[in-house]
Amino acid sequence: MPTILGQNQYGKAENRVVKITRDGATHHIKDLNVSVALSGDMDDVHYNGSNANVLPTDTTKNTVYAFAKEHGIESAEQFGVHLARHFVTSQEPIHRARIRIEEYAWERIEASGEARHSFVRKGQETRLTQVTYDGAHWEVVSGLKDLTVMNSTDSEFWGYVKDRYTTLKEAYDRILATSVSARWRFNWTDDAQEMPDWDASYARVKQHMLRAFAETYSLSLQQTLYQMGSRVIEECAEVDEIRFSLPNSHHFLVDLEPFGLKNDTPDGAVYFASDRPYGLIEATVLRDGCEARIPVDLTNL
């Protein structure tokens, strides 16, 4: 045979839950975007069609609803792991499973009345994860994307390599704007270990990396990049890696000489946001002694 099957696997992609516990007149919301992907046995369906050790993609989809419903939704990681333990250990043909989770943060309208079941989407960022398990060793991924931030000051640029092509000016006092894309993997990869907090370790992750986003003074993003990674590392036990996807966000002074007006006076200034060409900085920060393992690619994930 001149070829051979490579890598595979299998799934059913994108399954909405929304999950609403009702405590009297207090609701929560649960709202999930969850992709299952199977490996394992798989040859005979790949080279003469034969679906012997194929769990359908239709089974795995009404997997993830029925748990929703009989296991509940603790965290995204959580489900994630339910999920992955499931289909590894009840399918002898499933070696490894892979399951992908966006989750939508929901925020409480607070209105008179009794009545605690309104809700408006929160508009920050989309909390993310990533479960993968062979059915002995666990990897955890979680992160989060469309953070969008900004300095509207301490953020300096200058001192760069210069040649005939260069026409950017140096700065001096510059804004500095991006929007996080992150990811991190946690240390906890068996059960024998004790088991992270995922709620409370994203919101510390988030916090520390805002933290360090303010607290930079910046004479570059990369400088500012790193100062979130090493705070998250520093800070958090359970974190052993973390990757950065970050564009520049250029804000650009507006010229407004041929109006009269001088920009950038000391009652403030106009810029104009340019959403591309962008700056793409991206990098990943480790704990000492650790191996990447995050792809280069955080699409991939």
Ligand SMILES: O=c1[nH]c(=O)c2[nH]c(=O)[nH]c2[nH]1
Given for the second form:
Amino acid sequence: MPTILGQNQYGKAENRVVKITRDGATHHIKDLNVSVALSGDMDDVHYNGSNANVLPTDTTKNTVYAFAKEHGIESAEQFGVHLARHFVTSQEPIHRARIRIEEYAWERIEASGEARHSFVRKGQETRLTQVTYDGAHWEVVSGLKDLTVMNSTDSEFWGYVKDRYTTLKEAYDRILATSVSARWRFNWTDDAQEMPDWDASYARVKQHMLRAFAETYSLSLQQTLYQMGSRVIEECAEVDEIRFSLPNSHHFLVDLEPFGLKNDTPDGAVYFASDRPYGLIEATVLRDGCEARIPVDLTNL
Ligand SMILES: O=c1[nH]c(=O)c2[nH]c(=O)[nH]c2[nH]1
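Next, give the form predicted in complex with the named molecule, keeping in mind that what was shown is the form predicted alone.
What follows is the entire complex, opening with the chain shown before.
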């Protein structure tokens, strides 16, 4: 044979695992992106297509989710050690396991009340602005994107239209997560008016947006969006209009029944964080009597 097989490895990459544990009203999140790469006696599968030594990548994925449920996630390192040891010691043909883990950190959103189940992902959002001047009038539209938030409870979705293509199960306690993209228009339009304190305004808009997200018991992301928008308009006199584009970042409970593990209570639940497709919920909230001027498509701004 004029060729020989060199280094090879295989496994399921980027398993998005979210585990929520509940300590009364205080919830804790572990949010990981786990990639498995296995190597060992894999000549046959490459040379002849014999799968006799191949533990399916699908199984490596299931193992990640089942371990999250069964053994918990103390730290990324501990979880990685546990998985790597499992693959190498339980499968004779596998001699090496490389587990790569990215961990996403979340901070609590401080809101009113006892509930502690609202989080904002660490790492800064991007702050945006667009300033337009025609010699007489100003238009300032500011905003942000990539502000990722999650409520690990206080979200339901049911009572929706069902037609012959509807398979979605009604949800009475689900995760609500989104990455907020928003633009808001200031009512400062001419030099005769006092200019807002832009930095203080940004902080205020963001704070009210986050609080409204945390404090809304949600029956839909649409309802949460409206609450976020109206809170900003009520609390920030300098803003007349706000538009949101909110992807509904779906978290699906993983079916662990085949492995004899129950994953049907929200406590200690393991979710698969899906990145696409996603619901996309968009709307403008206006001060009553004001005109809508922010473009429908926020990418055009
Ligand atoms: O908050 C939601 N709004 C929807 O319109 C919708 N549609 C869907 O499938 N899930 C959800 N969730």
